[in-house]
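First, one chain by itself: the form predicted on its own, in structure tokens.
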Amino acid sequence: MPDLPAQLARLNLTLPTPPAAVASYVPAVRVGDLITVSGQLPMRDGKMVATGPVPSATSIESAQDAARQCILNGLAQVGHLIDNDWLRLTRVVRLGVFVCSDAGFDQQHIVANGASDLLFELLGETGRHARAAVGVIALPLAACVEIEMTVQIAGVAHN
């Protein structure tokens, strides 16, 4: 597993505070050895970062930084349950994301892309994963995308 700290630094990225729930749930579910990631909006310091349909209230390129900014809140709500001890982190196992589409677009592969790579970049092949991409006629707050996720962990904290 490569140095999440480190490969954050590299590409000049922080993790979030992890964003509370914005309706009647938990950010973040362990059971077991596995993590499941509510889903995470683009929100960055407290604002969407884009918002509306793909692609013609948000770039397909605008959308996979959104897709990049979910994955970091959703590593962050990961962080927060396993104390930020990195080394527990085993495997990202399943991705879910969904893009908010204008009739007829069938990119939403493309926009998921923008996790999917930022991952393989931050975990290399701890960060590959099984996925879907939907689109969908509206998401939250009206984010372009949300991203859900289940991530494997190692069961006892390293010192």
Given for the second form:
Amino acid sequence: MPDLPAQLARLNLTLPTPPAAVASYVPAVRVGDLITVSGQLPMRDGKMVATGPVPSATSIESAQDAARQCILNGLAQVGHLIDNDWLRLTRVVRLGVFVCSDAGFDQQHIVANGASDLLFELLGETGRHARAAVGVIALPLAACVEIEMTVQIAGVAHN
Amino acid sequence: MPDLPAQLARLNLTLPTPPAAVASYVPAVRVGDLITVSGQLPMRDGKMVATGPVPSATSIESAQDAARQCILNGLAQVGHLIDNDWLRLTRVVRLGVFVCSDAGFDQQHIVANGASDLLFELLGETGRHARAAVGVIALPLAACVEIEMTVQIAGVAHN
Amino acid sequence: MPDLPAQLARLNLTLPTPPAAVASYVPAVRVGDLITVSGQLPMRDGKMVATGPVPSATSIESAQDAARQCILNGLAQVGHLIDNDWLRLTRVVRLGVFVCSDAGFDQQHIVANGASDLLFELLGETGRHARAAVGVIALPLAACVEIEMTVQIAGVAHN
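After the form predicted on its own, can we look at the form predicted together with another copy of the chain?
The complete assembly is shown below, putting the previous chain first.
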């Protein structure tokens, strides 16, 4: 299992403080050895990094950057549930990548690679996941991308 | 674990009779302690409660009501698999909320709150779930919203 | 558990050679007794069988055929993970079916039946699954449909 804090530092990245739940749903749920993370939007320092459909309002490159932010936000939620004990993260299982798209845009997989490549850079084989990447007409708060994540963890406390 | 029938009665709600499977897929599948419920449409008494995209054809408020109906329909499917032994329902794990949206509509999370808030009202902490809410261009039978659900159950019979 | 190779032969179908992973994500991940298969596109012999939205660019019938190809491609990925030991396939749990749709198209479930019916033909009760079928504005490489799949397997080697 990789040293996530060291890899984040190497890439000059930091995990945000995970926002607390403010609604009837929660940012992440653990059941057994799986954590399901709610769809993450590309918020950074309290604002959306890019809004509107790709490519007319958001370039592919900006959307890839936004996808990376979604991953950082999702990892922060995982860290919150495992007390940042990253040795417990054994596998990223699945990403659901929803790219706000113009009709005819057919490069959702390239946008999603922003997320996938970052996970591999940070976590190596542990970060290699299954994924579905699709183009949607609109997203909450006009986000250009939303990503949900399922990860496997070890050493689960009984509760 | 909450008393779902009492909570439904308090809110003057009833679960529908779960429609039987009529196709090559089924309304819900149990594997281990998880039940995966198929995407539920907002059918009530055999008809769709609201059709077409939000907000041009369906208001946000109508879409929230439709989202609540999807949850009632999904809970009915869960109840069918657990013989309405609601003490076995230990956690709502995840919702996938697909809102039929006009381009530029950015309040899918508000529509989804109709579903999330109802689950919390009915089930308390047991009902707090992870979710992804996205905007889609179209849905089966022109539904304004479709919701899939994963729940955890206890006391599983061996099979 | 059904004899998948015999059923494929009966229908005059073959599973493709599963493409190797060429990116930071993988075609399928196994965790415990579940395999999560990445979103499959309707590639056949290296080309997309149908592109563009239903029904303006792709007919419902063509999209159903494409959905079947997605299933064959997904089963090939499952087979790769279980060394084509199909007796280990105990249940298809869930399909996520994303149909590239024109606004107003409301027959995503009919397209998805192409996938569901094939699974039932090939696998009988083992192939009966939960599913969500939705309409999306665009898909990678202009595919008309993308399908992700979760299956349960038995007899898992410890690793």
